[in-house]
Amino acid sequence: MNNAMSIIFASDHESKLNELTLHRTSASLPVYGRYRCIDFALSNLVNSSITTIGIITRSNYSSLMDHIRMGRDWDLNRKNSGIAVFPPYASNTSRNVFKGKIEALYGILDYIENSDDEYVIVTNSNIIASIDFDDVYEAHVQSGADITVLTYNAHPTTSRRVLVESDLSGRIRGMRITQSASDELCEIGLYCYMFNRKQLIRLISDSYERGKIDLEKDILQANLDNLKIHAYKVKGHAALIDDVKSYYRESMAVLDSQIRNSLFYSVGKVFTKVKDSVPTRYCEGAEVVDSLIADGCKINGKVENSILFRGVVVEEGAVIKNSIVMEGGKIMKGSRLNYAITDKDVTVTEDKSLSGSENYPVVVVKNKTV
């Protein structure tokens, strides 16, 4: 699909993430050992030959800015096209941070016009699927969609998810924004979405400038009687991050052989900042069972059904279940963790014990020591 440029959002509702984006935003949200959350935005979008790709800050960008330099790892390091990297503020001329996506996406509407391309796919980076975007494109023209809004069926699990009530054409007749967690089945929205590049020139300046910021409320939720707002459902595992309890159940999903499958096999890679490391040495203590362990670890304690990322140390007789140990974290000799988020560079010294639940799993902030 080479008709279409991308607009990527590195921040939304993160106040809901606490401690895990006090130092980062959640586009740069480490994930599955080694890969950050936008990992998967950029490599869908790559994988289906979109170069041109926007991407607009909001706060706490240095970790994403370190983490994609200049694109190079998703081969986007190019003269014509490759990543623009947009500061959080709603105009040129403005110091104020953007109250939206719509006052967001008006401050770049002069990068919008100068492209060529027909579409435009507008994507937060905290959506954790493999998408086919060649996939949508073809679902889009054939629907004769002015917007194509892509969905997924899950619980509710958190306030502020787009539910979509769409007929047997597809197209959308219902949209509302939950205020709370349900346990009813439903068909949510990713917070992804195929415009025509002209159309969301015209939709987001007439939205500006009657000072409308919400982009689900005021343009598509609105318009649903006036455009033809279509539904299209990724295929595969999918999931939204947005807050500590998604985060956690999202991680630990991935030690399931089908959803990993599904994430990294099924579509295309997944590219990520490279990092040269050693390989990961199991001790003679070392007792490893269902769990993901990345490069660089040294391991002489028990790991079961637990994440760790690169560099991570495991003491003798230190014993992680059910946790998410981050880059560089160092658990010493008799400590004990169980259902336990350790961010990067943490330490839990000897004998300390750190226990929390699958719904409120205990989180440590990074660079602490315990």
Given for the second form:
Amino acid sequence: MNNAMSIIFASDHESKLNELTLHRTSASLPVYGRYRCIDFALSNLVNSSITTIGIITRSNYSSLMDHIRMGRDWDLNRKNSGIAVFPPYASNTSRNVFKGKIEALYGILDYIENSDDEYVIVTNSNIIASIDFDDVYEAHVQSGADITVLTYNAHPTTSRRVLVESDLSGRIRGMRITQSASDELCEIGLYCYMFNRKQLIRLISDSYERGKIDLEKDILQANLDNLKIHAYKVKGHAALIDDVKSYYRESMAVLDSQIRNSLFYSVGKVFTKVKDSVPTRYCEGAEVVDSLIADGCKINGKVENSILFRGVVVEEGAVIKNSIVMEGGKIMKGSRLNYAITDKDVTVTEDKSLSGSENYPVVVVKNKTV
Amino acid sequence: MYTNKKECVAMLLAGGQGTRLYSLTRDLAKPAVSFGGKYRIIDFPLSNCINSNIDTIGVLTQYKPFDLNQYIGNGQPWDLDRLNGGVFVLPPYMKGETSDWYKGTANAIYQNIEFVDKFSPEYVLVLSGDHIYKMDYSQMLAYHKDKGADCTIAVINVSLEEASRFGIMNTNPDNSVYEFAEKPKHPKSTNASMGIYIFNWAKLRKYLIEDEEDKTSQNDFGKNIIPKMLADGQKLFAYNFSGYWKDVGTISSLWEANMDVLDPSSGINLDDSSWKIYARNTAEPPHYVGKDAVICNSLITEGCNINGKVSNSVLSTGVEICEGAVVEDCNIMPGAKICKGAVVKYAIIGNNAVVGENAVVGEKQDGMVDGQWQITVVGPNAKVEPNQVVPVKAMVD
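Could you output the structure for the form predicted in complex with the partner chain, given that the previous block was the form predicted alone?
Next comes the full complex, this chain leading.
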């Protein structure tokens, strides 16, 4: 679709990612061996020909800037349109950084007003899914909706979730915003919306002037009766990553070929920053099964049910099981990892052992040596 | 003052048909052939240029240029998308009433004299697109200037037996060349020309024009330009290069060079952050290694899906090895699929080729010497039927 622009929030509800977002936004959280979370949002948009993209940052955004640069790796270094990164907005009168999405959008209202696109995709960057926005657009137009809310089926967790109840026509009649976990499979909002641009501008100005800050509560939930708000259930695999548990679970899910196909081969390619690493070298002592391995690794040990990012070194006799080793990790001779997540450039020295459990993996902070 | 001027412009000869690679170059030029898992042959001279601070490169194409043109694009993967300079694809073109194919290596440059003149360079570096090596051309240029040479030719020391396959430079103690022998029966020395030349542009320009007027000339650097310059008493110097260098013009040598990448002692270390080899990226996810996979001593890259046994092999982007398949001592090019139970040994499998279930391709070889491997080839897009047996050294199209 060539009449839409997009606004991406680089961070939202990331407090539960703990150490993993100490030095970065959730947008730049490394996933699946060579990606950052935001690559999915950016690639989905680009694959649907949406090329005017504004990214709103809040804090810790230098890793995001380094990842995106001029947007070339997503073909977004354009003369017209392309990528715009907005540093945290603070108005001249208040010295505080914006409090909620409404205030953040109000801060870049000029940018939204300057466009002549008809629609705006407003999305979080911690969504893992392959989304065809042409299809969303068709549904949006066909239903005559004011706002389309993208949803998926999942169990509510202790992170903030928007549960929607829609009628047969797909119109959302009820909405609960909750942080209590449940075993019940619910239709949950993905924090990704399609708005009509002019209406979005009116809604944002109006809500901001009334002192509202919460987009989900004050614009969606409050307007279920006044506006036609429809749900669009995303096809294929979808997930939100907003705590260590969901990060670990979603990472491991990609070892399933069906989920891998849904994410990487169903709608379009997933683009990311190119680093020109060499192919991965398997040495004589390599024993690798059921794992996702990025380029530039050197493997001479045992790797099982794990994910290795670019440039990881696994020395002779090291054993990595059920773990995620991020870029530049070095697992030295005789070390053992089980249910561990090691952040970028972590070194595990000889004969050390790190072990967590499936619902509570050990996390080693960036640049540390164990 | 802002000018277009460049000290040195590189001209990369990429028009060769590569007939000795048979079906691998049926639909694409030799420099566009895959190598080392995620590279193409042309990535080596292009990356060498940018790593040597040479940012203006003319790529002379002629044979089946589309893949190569598309691959080079605007030169961005090599950081060659420049406001001034960058990479230019130069096919033959119409001039007034006439147009000509490139008749020889020298003629290709002759036909692009105007292109080179636009940058008013002092020096022109002439390269070919069919060698695997890492070389700092800026050091060769410094040597060229230091010697006050008119032409400097990079040479590599080869064995006496091999020498008769190359152009041999016979040199004085100061490394100046007194004689050039093209594929001599009785070589006097073992300094083989690598097909890499630096010329003073003014001088080369003059020789190219004279060579074009000589109707008996084959318009070739090795056969005509270099001997003519020698005969005229110009200053020619040999520049000794001692790193890894391999002509990948034959099936056997292409396979060998891929195997060299696997061997840490071969000298072609691709994992060198100070001298990266750049390539166009295809945006594939990391490779997946399945529950039944066994991989040892191999190079594997993005987009691969491995469920079988792989050893001593180089697998390119998006290769699929199904359960129970065995791949040994192979070079498998992008997108190829080895189906269940197939056994592939000592082979090159072309782009997007499919080896059917339980098929057998090639066989293990012992005690061969370099250059004489009996390599089996399955060409690009070719299909080996299930249970088919492809004998050693056969070529499936």
